[in-house]
Each structure stands twice: as C-alpha cells, then as structure tokens.
Amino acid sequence: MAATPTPSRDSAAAALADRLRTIVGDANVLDDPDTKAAFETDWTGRFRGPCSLVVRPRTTAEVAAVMAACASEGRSVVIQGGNTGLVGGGVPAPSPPEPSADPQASAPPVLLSTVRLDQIGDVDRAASQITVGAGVSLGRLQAAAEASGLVFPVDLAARDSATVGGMIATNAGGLHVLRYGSMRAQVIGVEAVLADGTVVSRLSGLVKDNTGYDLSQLLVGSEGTLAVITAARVRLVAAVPERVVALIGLRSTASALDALDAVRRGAEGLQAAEIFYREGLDLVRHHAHLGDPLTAEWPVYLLVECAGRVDPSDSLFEVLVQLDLPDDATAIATDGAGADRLWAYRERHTEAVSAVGIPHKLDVTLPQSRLADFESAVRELVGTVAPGSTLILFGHIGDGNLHVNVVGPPPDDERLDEAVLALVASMDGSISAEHGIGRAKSQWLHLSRSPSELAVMRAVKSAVDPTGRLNPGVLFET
C-alpha cells in the first residue's frame, strides 16, 4: 500500500489561511511578504523572523477559534500587541539554518495581532476599575479614565502604542512604579485563551476571591508563553492633579542617590525618579533639536516629580534648600507645560538612541546601594568588550532600574549581553527589571532564576502549553 504523502508547507499553510478567513474575514488574514514584513520586525529593528500569516481577530470567541485551528494544524504561535517590546518577545525567531524534515514543524509560525481587540468597557466609578480589550493602547486607557475623573497609574513614553494585553504580558513598569507599582498591581483579572483554544475568564472586579490559585496573576510577566491574553479588568486610582517637576543637576550617581533620600524623606507625593547622564542629554538635545535645561552643564542628572490633591511644590523646594544647590543646577517647573517640556528630556532618551542605530538594550535592576558602583563598573566593562561604541544610560533610579543602551556592536553579537548581564548578577541584581526575557535573554534566565525555579516554571508551562507552541523561544530557550 503507498504511504499517504505528505502535505507540503505551502499547502497546508494555504489551507489553514483558508480557515482562519472563515473565523476572522478575508481583511484580516495577511500573507503578502511586504504586509507581514512590518509585523515580523521589532521595534529595535534588532530581533526579526518569518511568519505564514498575520491573523487578527477582534474578539475572544475568534481568538479561541484562531488557537484551535492552529492548534489542529500543529502550527506554532506568536503574540503581538502594539510591538514595541524591547526584548524580541513579539516577533518570530529567525529562520532555522537548516529546515526540519517535518514540514509542519519547521513551518514559520502564526502571528497573532491582538490590536483588534479594541473594546473600551464603561468605568465602574464605585469599584475604580475598567474592563479593557488587550489591544486597547495606553493612552486610550488614560483618556477614558481621566473622563470618569480617575487616572490609570502605570505610564509609559510608548503610551500611544504600547498595548494593555502587552504591558500585562510583559509586567510593563514605567514612570511611576515608584508609587504605584507595576502593571501587576493594576490587574484584578483577565480573560485569556489556551493554546488549545480553551477560554479562561475571571472579569468579575472582585477585590477579594480566596478561591485557589490566581491564574490572572499567572498570566501577568509570562510574554505569552501561557495564554493569548484577550481582556482585562484593571484598577484606577484617585487624579493627583497638582505636581511639580524638578531636574536637578549633579556631580554623580552617588549624589544623586543621596538627594533622592532628602527627597523621598522631605517631599510629599514622590511618585517618580528618573536618572540620565550628560551624553544622553546631548544625544537627546541633538535629536529632538532641544536647548540646554540648565545654565551649567552637569554629569548626571536627576529628574524629580510630586503630584497630589494640593499642590506639593512647597514640600519639594524645601528639600531642594536643604540640598544647598547652586543656582545653575535646577529647574522645577509648577505648569503641565513646563513639565512635560523637562519630562522630554528625559522620554526621549530611547528614540534619540534608536536614531544613531541598532541599540543592544539591557533593562536591568540594581541594588540601590549598587547603582552608584554598577554606573562606573559597567562604564568600564562596555569600553573593554566593546571599544568605540557608544554607551547611553538612563533610568528609574527610585526603584534601582537602569537602562543600558549600546549602539556599535553588531545585532547578533551577544558578548556585550552576556558581560553585561553576568555584572548585573555578580552585583545581586536581576536580569530584566521591566521588559521582560523575550528572545534577547532567554539564554541568561539562570543568572537571575535558581535550578528549582526554572524547574517549577518549565512544569507550569508544560501543564498549560504542552505542545509548546505558544511563543517557542520566548522566555525559555527552545
């Protein structure tokens, strides 16, 4: 009796783009190379691979059938929101050196665009919360609570692009961790589909639900690897409509460590702490064609903001007194205006960075008592591995968060990852503060997760994603 042949990669990819058309619309089924390529890129320009298609569904029922036919076809997936992660955790990887056998399994993957699943719910006023569809942006987000006199508390430069289902998957940090917390503070729950295609949801907004384990919050940082996050019910908190911005300029990380304490002690309202250095500013000036925020040129600077019901600008000039600073090393500004014009300076470090080429960025969390060390150690180490490049560092200083950004070493060149990432570890920090592991990490997760961490995880993934074909190569290496 003859064998059954084989289907080939193309027609069984062109039979599933059938399917998928029936479930979502023929609008919504992309497979021509020059449509897809925008998608199969990220935002960096660093991390970049094939997929067969792009399919974008608009609601949960459609995700789950989506999940089902794929998963009926052994075809891998891969979740992307907005695309602006940082760590190559929303794109597919590169094309394998040499094909599998197996057409099926060495076919490029789906990816899945949740950006049509745009559903703004009504804020629930008396509970402060809001259900949202994952591909519902930041800043829509923003302006519906700020309609309903309430504010969303996680920001982001990203916040036009960057997606709510994204920031959950990725536990997206930004500006004001310092007061708020991360993106996992804000989720009361989620709706999500499985691999399989099974629907998981918990959106009823309870505050209090001590019934077993919580699998919204299992969801929240695992960058896809579980589950194809299709909603979620957020908090909002009180607006803090008064605030006062301060940049102060200083002689060093150590000083700057230092005001932050008189300030974190003195001031009311702290809710964020940024930190960048001259180089930056000047890259940053250059770019956006910006002038000098201060008369005196400085090596670091230190970015202070207050905000709350009444204005909290004289708790915050007191402090900056007691500092004893000269004249030249401070600006404050009292108006939205003036302080979204010092916020810019400070905002626009990564496109000013992404406009001299292709950065190796590394979003790394310190110790505060090792910040000051680190800035100098990793100054040091970038210059030794990686001469003649051009070292951008900037960050959350209020929670111990700094970005290294180096342009000058190839993409695929990963020796300035690995020193870098092993200094982080040696200084007992963490590898990924707020980007997450994605593709660019994944081969360093053992210098910030034991053996029977690792173990546990790969054990929870497994249960819920057996086959493995949510996100391969996603946080674990494949």
Given for the second form:
Amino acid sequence: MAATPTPSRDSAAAALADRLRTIVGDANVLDDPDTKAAFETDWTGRFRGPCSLVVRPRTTAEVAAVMAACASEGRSVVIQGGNTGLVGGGVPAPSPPEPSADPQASAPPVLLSTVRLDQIGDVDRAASQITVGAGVSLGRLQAAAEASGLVFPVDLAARDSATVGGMIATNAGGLHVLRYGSMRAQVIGVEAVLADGTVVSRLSGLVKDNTGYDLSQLLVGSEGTLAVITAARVRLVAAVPERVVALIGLRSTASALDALDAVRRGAEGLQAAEIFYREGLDLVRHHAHLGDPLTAEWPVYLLVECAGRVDPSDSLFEVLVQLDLPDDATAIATDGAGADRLWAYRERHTEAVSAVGIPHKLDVTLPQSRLADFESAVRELVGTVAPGSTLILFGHIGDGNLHVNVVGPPPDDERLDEAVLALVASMDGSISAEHGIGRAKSQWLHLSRSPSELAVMRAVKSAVDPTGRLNPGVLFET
Ligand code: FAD
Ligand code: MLT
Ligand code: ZN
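Structure of the form predicted together with ligand FAD, please, following the form predicted on its own?
Now the complete complex, all chains and molecules, led by this one.
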C-alpha cells in the first residue's frame, strides 16, 4: 500500500528543496509532477517510480553540495544521465517504501540528473585524450573527437541521448567492442562525488599509474551504486575513414558464425559484426517504412563493417567470394550514405520492438561456441513460457552478445525473464552483456556471480556508501 505523506515528511521535503535551490538555483529543482514524470519512467516504459524532486547541478562543486545536503537529511539519491538505460537503473523504485519511524528514510528519493554537467574540454592531441563532463552525450563527444581528426571508439544507437557518465556507470558496449573494447577500455580516469559529498578525482590522464586500487575503474559498471561520476578522461583513437559494410543473408546462426570466422581471419579492420533475424527485419521495415535490403528473404542476417586508413574493401570482397554466397544474399556499401542505409536495418531494432509493446529486454552473452544452440533453445523456451508472444533476437554476434526481446507478457510478470536467465546461466553465459543489472535483474545476480564474489561486491558497496543511499535496489536487491 502506498505511504500517506505525513506533515513532518512534507515539511522536511520542503526544507530540503529550499536548500537545494540555494545550491543549483530555482530553475534546477523540479518538483512539479508533470515535469518530474519524464524522469520517473525509463526508456522502455517498463520501469517507473516516484521521486520527491529532480535536481540538476551544473558543476562538481554543486554535485558535492547536493550530495552533502541529501546526506544530512538522510535522503536516498537516484542518479540519471540520458535515461536511455534499458534495465531500470536510472529511475526510482516502483512505489514509495512503507512508512517507517524515520520519515526521511521512507521518503521518495531525490533524482539527480547529470545532464547539465555538459562541459567539453579541449582535445589533448599529444595524449589523444579528452576530459568531458558526465552529462555530455556520446554524440557530442564523438563530434569533438572528429573535429580533431580522432575518434571516440564506443558507438551505440542511443548516441544523441546517452551520456558519458551513464555509459561509464553501465560499462556500455555497443557496436565496436570487438575492435576497441567496451567503455572500460576507454576510461583513463574519472572524477566523482561520494554519497557524503566527498570529491575523488583522477583526471591527470596518466596511462601508467600503479599507485594502488584503481578507483576510476571501480566505478566503471557500478551503475550509480558507489558515486556520482561528474567528469571523465577518456582515450581517443586515430580515425579510420575508409569504411565498407556488408549485409549477408544466411540460413542459420551457425552459418553466420562460420561467415564471421572467415571475415575475422581474412578481412582487414573488422570493427563490427552484428546479427538479426527475419522477424526483426520485418518489424524494422514495417516501423521505418524501408524496403527489403536484399533481393531474397533470408532467416538470418549478418552485418559486418571493416574500416581502416587504407580501404579494406578488397580484403572483404575476397572473403565474400570465398564464402561463395548466392547473388541475392549480399548487399555492400562503400560510401557513408549506403553504409548508414544498411546499418538502419540493425540499429532501428530497438525502437521497432518498442513500437509493438513494452518489451522484456534480456541482454545476454554466451560462449561463441554455444550461441547457435542458445538461439534454438531460447526460441523453444519462449514458446513454452510465453506462448503467443513476439520474440525478436538481435545483437553483437562478434561478442557473443544476443539481445532477447519479448513482447507479450505483462511488464511485471517476471517468469519469462527468470526462465531465460536461468537458461543462459546453464549454458555458461552471463545474464548481462552490456546493459547492466539495474533493477531488472538484481534478483538474479547470483546466476552470474558466486557467493564469494557477491560478498566482496557488497563489502565494497558498504565501504563506499555505508548508509546505502545511492541507487538503492539497483544491482543489489534491497
Ligand atoms: P541512464 O539510463 O541515465 O543511467 C544508466 C545507469 O547509469 C543508471 O544505473 C544510472 O543511475 C547510472 N548513471 C547514469 N549517469 C551516472 C553518473 N554520472 N554517475 C553514476 N551513475 C550514473 N547499451 C549498450 O551497451 N550498447 C548498445 O549498443 C546500446 N544501444 C542502445 C540503443 C538504444 C536505442 C537505446 C535506447 C539504448 C541502448 N543502450 C545500449 C543502452 C544505453 O544507451 C546505455 O546503457 C547507456 O550507457 C546509458 O547511458 P545514459 O546516460 O542514458 O544512462
Ligand atoms: C542494441 O544493441 O541495439 C542495444 O543494446 C539496444 C537494445 O538491446 O535494444
Ligand atoms: Zn546492444
């Protein structure tokens, strides 16, 4: 049952709001229900929960003062960047906690939005690095790098909204992991604010720095449970302007893996290898009003992208010839517009799935050798546990990462989630490849982490956030 606000809670909330206004200015404390609503629901629409107010600091000093104020009032804080996360980690828990003796402890959390931490530093050309605020979007970071003839190596379809802080907090993967690694590999150092307002900063850009625990890397993948990341120093890489993309129609996941193996061995500069299936392609075509990319229909599609300073096309063509594919099984693009056209069939899966209904999104990795078996097993499982539902599979086949999307079961029915994640664990996979655990999977973390690992993780959480006020219910069940 929802808690009835008590007068003491109301007056304490008003006092906190006033205090926060003096820190960030009136315009950046949002407590109007309509304005708050957009922050209280996640991108998928599956996860939502109330916050008492939204606060939008602009500087690290403001974040520190906000956190100190919330600490002194015993308030929980939920951290939100671009709100493109897909596991409910950036939105509050579904309902207000039950009333307790301490009205502040049971009050809805403060939601700290990082989007105004949007400062972009100069590119350090000598080091190929840049320091950016946590609220800078991926797209702005990519543009800043490109203006200096460099590239930020991580890319994903939510680039216009996803923030650097959110991507670090989730250790985002994306489209180029097989070449450059995930977000973790790009982070040289971070600046962050702890739950009590303490600032820790490691932005000097030293690539070699063996002076004890790597606190920056500890925050990568911490999903907002340890600190608010306020800025980051990240690496940039040399531009690879010559690009070729091939979309290949195939009969099975096993043949896609064989084709990928040939491309890995034979083609220069492989930087993306993605998979999707006919039913997902049909959904995207319908949603985005696109034609068929190939002249024939195929059950499975493999998209590969190679890039280099020297044109990698010939090496990819040679592999395609060796694969002896029928003429109606390939489309190739060597120019930017053509490449973007082929990529749209893959990148637009997320929005096309959401257009059908609120999806259960299960982002998993399997050992490469078990991916084909998993594909058949998960189809059978979904047919049994959620008959009549729509199953759309796609993902980053180069990393063994499949996105299992199911539309049909009600959002709060978790039987399917549990069954799929148990299947993944039984096949030596991980229940989260790149989206994180968030609220969506916290009850199943034990499927991928041993009791001793969980004990160490909980000890770290207690040491850094002793009162458990940062993102309660995310990563660990409360
Ligand atoms: P939010 O959604 O706001 O937050 C995500 C988590 O990070 C929450 O737990 C939040 O509390 C925490 N957090 C946010 N900012 C901070 C901060 N400054 N300090 C501490 N904690 C913080 N993900 C992939 O990995 N690969 C993909 O290919 C990919 N493609 C996507 C495509 C689409 C269309 C969409 C909608 C999402 C996609 N995602 C993908 C998921 C999402 O974009 C990433 O998880 C991204 O890293 C989230 O960034 P955000 O700023 O939106 O974070
Ligand atoms: C993707 O690879 O497109 C993303 O991770 C988003 C999703 O899983 O829907
Ligand atoms: Zn993905």
